[in-house]
Every structure is written in C-alpha cells, then in structure tokens.
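Below, in structure tokens: the form predicted alone, a single chain.
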Amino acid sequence: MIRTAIIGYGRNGSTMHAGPVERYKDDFQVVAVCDIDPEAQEKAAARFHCPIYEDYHKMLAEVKPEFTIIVTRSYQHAQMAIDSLMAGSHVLVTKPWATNARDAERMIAAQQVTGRKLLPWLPARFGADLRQLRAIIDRGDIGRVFEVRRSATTFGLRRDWQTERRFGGGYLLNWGPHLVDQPLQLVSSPVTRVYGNLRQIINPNDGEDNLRVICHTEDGVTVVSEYLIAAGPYPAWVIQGDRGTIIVQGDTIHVYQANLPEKVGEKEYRSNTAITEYTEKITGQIYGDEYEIYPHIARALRGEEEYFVPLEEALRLSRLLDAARLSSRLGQEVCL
C-alpha cells in the first residue's frame, strides 16, 4: 500500500479524491489529513481514524507520507506541492496544478532535484466524450479537422474563493484546464497563437465568470474552448471537418456526413451535398471517472505505467492560459 496523505478535505478532496483511495485499500492507506477547518478535521477523524493535522508542515515532518494528494485554494498548490515534493513525496495537485507558468516551473525544478513524481490532476482528459470523439475523427467519418468549439454554460451563482483573483480564482483556472486542454487532445499540432476574452457578468468579486480562448495551432485548426453565461441547449462540441460535422447536445453525439459530389459546374451557384448522419450515446462521464484514474495513478506510483498527463504538457496548458489572460488584458493576439 501506498502511505497517502490529503492536504484540503473540503468538497472535491472528501469527494473526487478521497473516495477512491478509501475504496482501493490494496493500493493506498491514508496515513493523514490535513485540513484548517474544524469540522472537515472531525469527519476525516471519524473517517479515515488517522492522525489530523492543521498545520501540513508538521504533517509532512512528523508522518512522512507517500504520496501526497493536494486539493486546497488554486494559488496555494505550487508551495505546498514544492513542500511535500521536499519532503520525499510524490505529489499530486489538482486543477488548476499552478495558476501561472512561473510557478510550474518551480513545481517542475523541485520535481528534477528529489526525483519524486509529480502528478497534475486534469480528468477531463479520461472523459467519456472526448474518447468517442477521437474514435470518431480517427476513423475518418468528417474528413479533416479544421474547428474544434467546447463550450459550458450556466446561470448560476457563486461567491466562494473562486470568485476572487486573490486566491486564484476566477473560471480561467477553474475551466480552463477542462475546457482547453480537453480539445487540445483532438489536434496533433502545437498552438502558436491565443486570443482570451475573461470578462465579470454576474458573479460577485473581481474573477471572470464568462470567458473564449481562441487558439491556432501550426497546421492551420482552430480550437474555441469558452464557459458562458448563458442558458438553453448550448452544444457542448462542435468539431469541422472539410466531409462532415459533430455536435454533442446532452448525452448524444450527432455526426453528420457530407457526400460532396465528385465534379461542380462552373455555373453551378453551390452543389447539392448529401448529408447523412448517425448518433451515438456518450457512455460515460464526460469529465473523467475518478475511480478509474487512481488505480492507473496507483500503478504510475510504482512505475509500471507512465502516468497519463506528461509534466510538459501540463507546463504548455499553464503557458497557453497566462497567453489567454495576457491577451485579453492587451486586447490582442498573443503569439507563443
């Protein structure tokens, strides 16, 4: 087993991280938790019957983990990742791992000087519609990928820490590492120019709530991830290709066909292209299945597998997101 510590045991780290190392008990034991908050230090006590901890210094001193999973405040991971990482454990950081390039780089410096391993956390990249929508363009049934459009909406209302920029907050990082990263994985090429718009529209504080970024990638595709504020039946996908279409409405997946014809006239006005489509049910969940990624983190531990999210892919999402922000304060593209 795994001697593992948790580091925030608020709503995704009592959740999305502690439940599968409580399930898989061949693989992890939580040895301790570290929490300021009294009442998640009480049901992580009840829980787990492990030493509790308010201070993850004295945590990583006294118990010496594994393998720490850190779930805490977004601008607090890179020095609690780069503390632990110190301390002789490997890390895990969930979303977003760093909320700026520089500080993924320390991540990244601490990572090569103890030889530990460094895990950042983006599920969305086991997701149950990104896998069916790369089966599908690899079979070739729209041709040619030149769009790739994830969006997210929602009216709702927050105003907890991620609603101030203070603590990292704001939906950029929040969303971003889901909805940028996750198309990214449709294309081959490396992106060489980002357009961001973040904009404030209904929440409270200074973080955005509403933003598009708009890459260009080298061979010419164009990737839109944007969260909105908005209501309706907002297609999550739209991917183009130059024989076909995809949009995924809800939990089905809608890929049109295009037949074009072999010869148009030149005084043709626009050919009659035949269109037939085909639906698929999206069987899964679309931002990845925690209880499926551990055991995979489990055996990446022990190196039997490489582990499925490389540190410089991680470190370029990291850049391409600064870029966004940098060009949305500028007005302007930003080339990398």
Ligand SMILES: NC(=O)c1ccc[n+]([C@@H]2O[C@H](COP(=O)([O-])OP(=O)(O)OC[C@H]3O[C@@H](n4cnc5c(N)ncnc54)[C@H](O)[C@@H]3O)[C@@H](O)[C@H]2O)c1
Contents of the next structure:
Amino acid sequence: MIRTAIIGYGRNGSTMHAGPVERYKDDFQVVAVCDIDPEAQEKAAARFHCPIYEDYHKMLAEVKPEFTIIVTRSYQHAQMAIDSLMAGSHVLVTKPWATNARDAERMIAAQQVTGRKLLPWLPARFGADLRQLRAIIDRGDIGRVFEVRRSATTFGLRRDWQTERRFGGGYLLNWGPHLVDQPLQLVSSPVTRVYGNLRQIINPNDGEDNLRVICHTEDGVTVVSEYLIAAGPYPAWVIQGDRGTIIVQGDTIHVYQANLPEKVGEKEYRSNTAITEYTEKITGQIYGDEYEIYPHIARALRGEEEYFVPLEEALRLSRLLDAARLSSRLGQEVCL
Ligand SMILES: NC(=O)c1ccc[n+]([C@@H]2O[C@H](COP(=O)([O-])OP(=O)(O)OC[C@H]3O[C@@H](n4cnc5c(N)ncnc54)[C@H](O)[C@@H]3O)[C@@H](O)[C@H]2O)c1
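Form predicted alone done; form predicted together with this ligand now:
Okay, now the whole complex, with that chain kicking things off.
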C-alpha cells in the first residue's frame, strides 16, 4: 500500500482523486488530507478517519507521505509540488501542473534533485474518443491527416476563482491541458508555430473564457483547439485526411470516406467522388476515467511501468500554452 496524502479537498480533489484512492485499498492508503477550508476538513475526516491538516508543510513533515496528490488552485501547484518532492514524496499534480513553463522547469529540477517521481495529470490522454479516433486514423481510413479541430462549446458561466488570473484561472490553463494537448496526440511531428486568440466574453473578472489556439506542425498539419463559451453545440472533433473526414457529434463518430477516382480527365470540371459513411459510438469517458488511470499510477509508482505523461511532454505543453498567450497579446503567430 502506498501511503498517500491529498492536498486540496475541494470540488475535484474530493471526487476525481479521493474516489480512486478510496476504492483501490490494496494500492493506496490515505494517511492525511490537507485543506484550509474547515468544511472540507470535516468531510475528509469523516470519510478517511486520518489526520487532517491546515498547513501542508506541517503535514509533509509529520506524516511523511510516500505519495502526495495536489489538487489546490492552479497558481499553488508548482510550489506545493516542489515542497512535496523536497520532503521525499512522490507527487501527482492535477492540471495545469504549472501556470507557466518556468515553474514547470523548477518542478522538473526538484524531481531530478530528489529522484522522486513527478506525475503530471493529463487525463484526457485516456479519453475514449481519442483512443477510438487514433485507431481509425492508424487504420488509414481517412488517409493522411492534415487538419485536426477540437472544440468544446457551452453557455455555462462561472463565478469562482477560475475566472481570476491571480489564482491561475482563465480557460487557457483550465482547458488547454485537455483541448490543446489531446488533438496533438494524433499528430507525430513537433509544433513549430502557434497562434492564440484569448478573449473574455461572458464570465466576470479578468480570466479569458473563450480561446482558440492554432498549432502548425513541422510536417504541415494544422491543429485547432477551441473553447467557445458563447456557442451552441459544434462537433467536438473534425479531422480532415486526404481520403476522408471524421466528425464527432455527441457520442457518435462519423467517418466519411472518399473513394477518389484513379485519374481525372483533363477537361473534367471536377471529379465525381463517391463518399461512404460509417459510424461508431464512443464507448467511455471523453476526458479520461480516473478509475482506469489510478491502477496505472500505482504500477508507475512501484516502477512496474512508465507513467503515461513523460515530463518533457508536459513541459512542451506548458511552453506551447505560454506561446499561445504571448501570441494573443502580440496579435501574431509565435515560433517555438
Ligand atoms: N478533469 C480534471 O483533471 C480537473 C477537473 C476539475 C478541476 N481540476 C483542477 O483541480 C484543481 C482544483 O479545482 P477545484 O475545482 O477542485 O477547486 P476548489 O476550489 O473546489 O478546490 C481547491 C481546494 O484547495 C483548497 N486550498 C486552497 N489553498 C490551500 C492550501 N494552501 N492548502 C491546502 N488546501 C488549500 C481549497 O480550500 C479548496 O478546497 C484546479 O487546478 C483545476 O484545474 C482538474
């Protein structure tokens, strides 16, 4: 059993992380929970019957957890991760693991000094849609992919700290680790240029609530990621290949395949191309299932397998999000 502590027992910490560590009793034992909110402390005490702390430094010093899960507000993650690593604990940090690449580098430096494991949380890499889309592309069903578009739309307003930049809020950090990272898993060459357009449309405070990030890869693929706060339902994915298109609407993947003619006559206005369609239902959670990910975390902590997010990939994502913010400020594309 891995002696586990949780820092931040709020909306997400008490569900997405406390749930699996509670269920997988052979792997994890919750030895402490830390939160500054008395109500959260009470709930954690009633559930885990373990020591409860208000000060995470004290908790790290007294309990010496083997593994610490950090689920506090986004601007707190990097320093808490560094302090936990320095206290000798392995660390899982929820997304965004850092609010900028400089802090991500500081975390990696602490990981290297201590030799403890540092696990960035990018659960959408376990998304059921992503897995199925990858299989369709790998089968060659739409040919060579040259454009991927990933969209999330809503009219859902927020009023909490996620709307304030000083707390690491704003939707680039909140949604970028899902919507920017996920489609990049479908392309193989590195991103060389980034364009970002971050705007605040209907939320209060100073964090952007509407974003579009356009990445261009070395081998000519364009990847568009967008979170549109004032929009009705768009397709969640549109993937264009030179032999077909994939469109994901709701829980259905539509695959349109073009049967291109062998050759087109010189005077022909355009080819008469037959399009055929097949569909697939999405068979799981699109932002990843924590109950599937945590057994993998236990194996990674025991050194039985490599964790699914290499640190250099998480750092690359932080650099990319920084570049998107810079691009939005400058109003022009940024080269990486
Ligand atoms: N799918 C996902 O991976 C996913 C989903 C939701 C949220 N998140 C991430 O989880 C993090 C928390 O989001 P949330 O919605 O749960 O926020 P929240 O405000 O509900 O929870 C944060 C908790 O941290 C506590 N806290 C604040 N300062 C503290 C300190 N110094 N020491 C200990 N505890 C402290 C707060 O009291 C609160 O209970 C965010 O970074 C968010 O991006 C990830």
